[in-house]
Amino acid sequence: MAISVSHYGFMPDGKEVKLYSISNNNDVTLQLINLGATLQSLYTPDKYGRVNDITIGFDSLYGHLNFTDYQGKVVGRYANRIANGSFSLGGKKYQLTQNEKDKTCLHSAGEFSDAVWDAIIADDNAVEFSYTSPDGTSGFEGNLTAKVRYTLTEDNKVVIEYSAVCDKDTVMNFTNHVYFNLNGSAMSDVLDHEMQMNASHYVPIDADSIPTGEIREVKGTAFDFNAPCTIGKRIYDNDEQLTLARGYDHNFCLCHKEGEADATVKEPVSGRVLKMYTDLPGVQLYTGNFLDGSVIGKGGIPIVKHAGFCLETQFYPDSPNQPDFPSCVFKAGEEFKSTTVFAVSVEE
């Protein structure tokens, strides 16, 4: 295993952004940048031995700063949406930044994604990023210190380990917003990718993409991926939920079957297979519904609708306002810890 470090760019305030590249002996390379603790690229071979980047994003810092849809970035301190940008905890109401349509708080207004994190080479196959969020940022209380460690293994797993501690009671929910396209190019969309997910229920949303509070069975709906099905097979079905989100942009409630991946995605032409494992209760499947080709991504290719899919492991959206959802509340000094694994392989 080997790690190299190179210059990636300078922020407007002069802070340097560096690129970290980790390679194993199987032609797999994981690239990271310390802006947003971003998963910048993941190069993997297809069944013919051709190596391509299977993530959608930007070649330069300029793209990340000016056109980002959180491609590859770590999101926190609360990933996903909080209704009306507010919640109550310990008898106190917190008003957060309402950065989406002046209504919801989305991804905590991008604080963690837009920050330049400190970085250290933690091992010959691992890089660890750290960031401290000051008390009051985006309306959240408490000084919060977060760490994200990326490891690339010799069996082609990208292991993402999150940890965080706050000095006041708070809510926490961290994820990575990487967009995958197993074709290895955004020139084709991901609708022919075959997905299987161990999830018996999903969370319906309203017109503002806020959970209604219902936890609905997937059986008999366009949201049933318990048997393998292409992402595009039912994405245009006459389903109110798909219409509201323009596709899939929903939390799935994971079943966590021992010894099985929580989600498996296969691409038939390249033979690439991506398996996702997590210890969190949910995952947001997002199919790039609001990408429209107006932004140029890697290789000078426009990032079009459905150019990538996201599997954002998480607590459910709006959990601070939903008492029936798994709790995301952490006491002062209590550590948030979570691990997500993306394993890549090929199917002949």
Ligand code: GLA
Contents of the next structure:
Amino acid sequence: MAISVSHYGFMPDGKEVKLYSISNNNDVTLQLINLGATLQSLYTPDKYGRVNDITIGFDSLYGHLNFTDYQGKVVGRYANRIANGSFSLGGKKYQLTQNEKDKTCLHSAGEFSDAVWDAIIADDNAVEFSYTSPDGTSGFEGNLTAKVRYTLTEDNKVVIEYSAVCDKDTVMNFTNHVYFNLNGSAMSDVLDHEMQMNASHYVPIDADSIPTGEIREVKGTAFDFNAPCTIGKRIYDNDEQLTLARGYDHNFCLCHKEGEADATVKEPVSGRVLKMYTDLPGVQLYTGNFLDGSVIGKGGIPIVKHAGFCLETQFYPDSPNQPDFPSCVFKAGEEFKSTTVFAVSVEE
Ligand code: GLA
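With the form predicted on its own in hand, show me what the form predicted in complex with ligand GLA looks like.
First the chain shown before, then all remaining chains and molecules of the complex.
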């Protein structure tokens, strides 16, 4: 294994952004940049051995800075939405930045994803990023230090390990917002990708994409991916939940079956297979519903609707306001620790 480091660009304030490339012996290359601890690209062979990048995003800092929809970025300290940008903890009410529709706090107003993280080469196949969020940022309390370590293994796994500690009680939820397209380019959308997911329930949302509080069975709905189904087959079904989100943009409650991936996605023409494993209770399946082709991405290709899908592993959205959801509260000094794996392979 080998890691190479190169210059990627300069931020408006002069800070340097670097590109880290890790390659294994199977033609898989993982590229990372320290802006947003971003998974910049993942090159993998298709069933004929042709190597392409299976992530959608930007090939310049300019793209990341001006047009991002969190492509490849790490999101924290609380990924996803918090209703009305407020919650109570320990009897105290917190008012956060309302960066979506002047109402919701989405992805903690982009703090972690917009930050330039420190980086170290942690091993011959691993890079570790760290960032400290000062007390009070976006309305959250406590100094919080987060680390994200990416490893590329010889068996073609991208292992993402998150750890974080805060010096005050707080809520935490870290994810990676990478958009995949197993075709290896954004020339075609992901509607033909076949998805299988071990999730018996999902979390319905309101018009602001905030959970209603219900945890609904997927059985008999367009949200049932227990048996494999293409992403596109039911995406335009007459289902209020799909209409509200213009497609899938929902948290699925994972069953975590021993020895099985939580989700498996296959693209029939390239033969590429992506398996996702996580120890977190949920995953946001987002099918790029709000992408509209107005932004130019990698290779000069417009990023159209459904150009990629995200599997954002997470605590359920708005958990700080939902006492019945798994708790995302961490005491002062208590460590947040979580691992998500994306494993790539091919199938004939
Ligand atoms: C963010 C979220 C997605 C989706 C989009 C909508 O990127 O992570 O789940 O809701 O916003 O634009």
